[in-house]
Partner chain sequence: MLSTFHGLETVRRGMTAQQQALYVTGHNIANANTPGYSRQRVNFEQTPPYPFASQNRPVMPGQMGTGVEGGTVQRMREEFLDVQYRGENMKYGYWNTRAEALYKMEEIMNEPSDEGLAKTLDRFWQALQDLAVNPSNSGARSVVRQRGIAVAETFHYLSSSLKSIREDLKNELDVTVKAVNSLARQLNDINKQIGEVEVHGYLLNDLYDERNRLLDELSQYVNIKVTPVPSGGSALKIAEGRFTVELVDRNGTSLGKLVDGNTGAFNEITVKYETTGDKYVREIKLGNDSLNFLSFKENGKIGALLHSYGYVGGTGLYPEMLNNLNAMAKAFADQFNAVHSRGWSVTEIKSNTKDGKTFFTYNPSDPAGTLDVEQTIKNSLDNIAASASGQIGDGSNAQALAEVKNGTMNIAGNTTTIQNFYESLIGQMAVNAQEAKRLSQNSEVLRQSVDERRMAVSSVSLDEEMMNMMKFQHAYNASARMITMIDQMLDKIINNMGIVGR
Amino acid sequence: MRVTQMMLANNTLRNVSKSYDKLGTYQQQLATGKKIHRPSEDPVVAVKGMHYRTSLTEIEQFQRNLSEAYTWMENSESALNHTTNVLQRARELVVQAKNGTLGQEDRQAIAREIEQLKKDLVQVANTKVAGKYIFNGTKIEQAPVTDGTPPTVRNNNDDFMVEVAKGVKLKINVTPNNVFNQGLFNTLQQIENELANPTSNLDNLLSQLDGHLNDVLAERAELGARVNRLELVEQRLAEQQLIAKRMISDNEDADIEKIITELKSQESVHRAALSVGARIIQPTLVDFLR
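Keeping to the form predicted together with the partner chain, what do you get for the structure of that sequence alone?
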């Protein structure tokens, strides 16, 4: 084949510019740390990338929801713990009051303490976390219990649900009626009244109080089980997050060592292309015929 100067010049130019193009690609990959920077470079990577990113966003959002759930549950748990203690104290007092050796003044004192305990429970039932009443179902803007003699309960018993994983919703509140119902406050009120004007009804009230105590314990057990479940979900989300991040990385991230190696070898190709071009284009027969 005849090879002419124009062909040599064109080829040199083409090779050098192709080589520049490759260098540019490596530069882009190194500068961004990403294998691709437009979908057409690898459609599969691009679409997968979109999918993984969304998954990661979702997981991170669920983790955010999770921390909200923890806030509710931990506060509920401590409130219920407190409630148990209060009711147990009330029970001790009632048992003490049943002792026939007590005089009227002693009973009055116990009645006053019971009154205080009752008021304390009203406060617990009206626990607010970040401006929300956590023992009033979804009616978080209203206090469920109004203090009075006896205190009146108007609670909402809807479940407060939070999505903690794709399609998995968890109830994060305690059903208030299982704990702070009208019966509880009525019992406490009756105990208080009974102590002021004894009608020897304390045995009956004591068993009522025991019933309420059991209810609270049952609700605590249930809450504990749910917290366990939440912890499981949290672990799973952490794993999923790790996997999603790794998938994104595997899918999109550039292999720096590989690219630097390729860059170096391309650089030498580029130098070769330039120097060959410089050598080959110069001399023609003209230069040797004098």
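The structure presented is a predicted model; accordingly, all values stated were derived computationally and were not measured. We call the rigid core the largest set of C-alpha positions that still match within 1.5 Å between the two forms. Residue numbers count along the first chain shown, from 1. First, how it differs from the form predicted alone.
Core-superposed comparison between these two forms: the CA of residue 12 exceeds or equals a 2 Å shift.
The form predicted alone is what I want next, because the block you gave corresponds to the form predicted together with the partner chain; please supply it.
Shown next is a single chain and nothing more.
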């Protein structure tokens, strides 16, 4: 086959063009730190990257759900702690009122404090977090307790669930009827009435108050157990997030040392191609005639 000068020039041009293309690829990988920039460059890497990023997005959403769950549970725990203190104070007052040496004015003063404690519990039962009532089950837009004599309770006891992992939902609210039920407010109201108009029923009311106090303590214990589980889920999600980020990095990030080595090698090849091309193309027919 006859090889013409034009063929040599075209071959040189094609080879130099390919060399520039490789240099451009290495330059882009070094500038961005990524193996590919278009799915067409490596479809397998692109598909794996989409899968890993989907997993990471899900994990981050679950972590945001955890933050919401923590907010509810911490506020619930704070409210139940406050409720415990209020009921213990009410118990102290009832025991004090049973002292036969107290006069009617003293009992009236205790009744007024019981009334304020009752109103305080109404406020606690209607605790709102981010505009939502946390002690009314799934009816988060409605206040569960209406103040009155006694206060009226219309609570919803459905579980408020939040997805904290793939297919795993966790109850984040307490059961309202176990804490802020109608019986609690009736007992407080009866204590208040009893102190205003004694009928020797304080022993029975004290026993009822102890029952409500035990119910609150039991609910706090149950809530604490769920908070512990939430912390375990949080640790697991943190580990999964770390693994997902590492997989994305392994799949997409460029091997900088390898790329630099290949770039230097390609530079040498490119210079050699230019040099050879210059030597082949430079002689012309005119040069032979000289």
